[in-house]
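Encoded as structure tokens, the following chain is the form predicted alone, with no partner shown.
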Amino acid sequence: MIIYFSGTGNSESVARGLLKEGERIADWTEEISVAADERVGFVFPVYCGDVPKGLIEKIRAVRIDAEYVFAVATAGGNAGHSLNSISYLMKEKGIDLDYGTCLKMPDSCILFPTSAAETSQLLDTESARVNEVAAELDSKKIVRFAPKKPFPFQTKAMWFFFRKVVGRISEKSVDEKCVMCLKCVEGCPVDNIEVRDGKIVFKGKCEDCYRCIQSCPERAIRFGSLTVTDKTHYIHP
């Protein structure tokens, strides 16, 4: 079984590439109380050097029964603290994270756009790189990480600066270009966006996955001072 968290499609694509025939795949928002299989894996993007908060809560709520547990992070840079966090979450359950790795993918964060040339190169080699990880998983390779509590000071500081200072991404809004196509409402994984009095409203429980701002066809959504441009637009093909 593979449980994935995906904002703009990178992690879902990787998760599906790792999926074995007959194996179940589940979006992190699905109701799952038990993850029981020969192997259980987590595929997720790295946000501010760590695991998305919503996935941490999901993992803590799920009972895991598996012979082999793995985690694959996708990131524009590196895994940061995230694989240590997953190892910690497994230790809370009395089990080991047997394998962890990070696959570099185009960054959907508007603050750190991946160049067009590198995006093309990463997508062109994605399948081969995923197959390499799949082969290691098939052989039940052991790559362990020291368990470390999620959201250390560095992660908290990065989130503070992104949300409140650099970009002010916590201040989400929609401008006059909005045509009420409702793609943002329908696509939000945590139901954070709704229509109120004929306007798009953000309710304050955002995972900052960038799905809404990157999928808006009119580029009408703002994350504080940030809007999507040709240079910063990215959705996995």
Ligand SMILES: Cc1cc2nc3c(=O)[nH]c(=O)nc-3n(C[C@H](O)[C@H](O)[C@H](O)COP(=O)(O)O)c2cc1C
Contents of the next structure:
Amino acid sequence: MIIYFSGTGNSESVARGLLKEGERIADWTEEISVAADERVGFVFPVYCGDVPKGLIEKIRAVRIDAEYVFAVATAGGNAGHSLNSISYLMKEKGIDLDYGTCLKMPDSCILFPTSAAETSQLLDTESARVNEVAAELDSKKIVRFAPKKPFPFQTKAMWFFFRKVVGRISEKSVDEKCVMCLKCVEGCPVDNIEVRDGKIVFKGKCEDCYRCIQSCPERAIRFGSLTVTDKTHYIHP
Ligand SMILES: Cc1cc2nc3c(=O)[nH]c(=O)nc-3n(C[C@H](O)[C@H](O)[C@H](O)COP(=O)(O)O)c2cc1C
Ligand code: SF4
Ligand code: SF4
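Same protein, different form: I have the form predicted alone, so give me the form predicted together with the named molecule.
Next comes the full complex, and the chain you just saw is listed first.
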């Protein structure tokens, strides 16, 4: 079974590329039960050098008794601490993370856009790179990571800098360009966006997946003072 978290589609695409015939796949928000005789894999984006917070909580809540456990991070740069975190979460359950790797993908964050040339190079080579990982998984390759507790000081400091200092991006709003298409409401994986008094409102349980801001057809969503531009727009095709 593959469990994925994806904001702008990179991790979902990688997860689907790794899927074996007949294997189950689940979005991290779904009810999940893992059978003892199946492999289990986590595919997710790296956020501020770590695993998305909501996925950490989900992993802690799921009972895993699998014969082979793997994790594939997708990142604009590198895996940071994230594979150590998954290894730690497995250790909490008394099992090993057997394999981990990171695939470089276009950056979904509007602060650090990947250039157009690199974006097309990364997308052109995606399926070949995913196939390489799939072959390693098929051979049950072992690549271990030292278990380290999620959200160490460096991760917390990165999130603080990122959310509070750079553009105060934790404050989310919608400007007058909104045409009430409700794409953001329907697409938010954690039901964080609703219509109140005829306006789009953010409820305060955001996972910072950037799906809404990157998929708004009118570019009407703001994270702090930042909006999406031609240079920073990215959604996996
Ligand atoms: C809030 C946020 C934080 C991010 N932090 C990092 C990071 O620390 N390191 C990195 O290499 N990429 C970082 N990225 C880029 C994403 O990990 C990368 O684009 C990923 O493939 C997105 O996957 P998705 O399309 O499945 O959401 C960040 C993206 C966002 C939105
Ligand atoms: S996706 Fe954009 S235009 Fe559509 S409702 Fe949300 S903010 Fe408004
Ligand atoms: S509000 Fe936007 S960024 Fe936050 S979880 Fe929902 S879709 Fe993702």
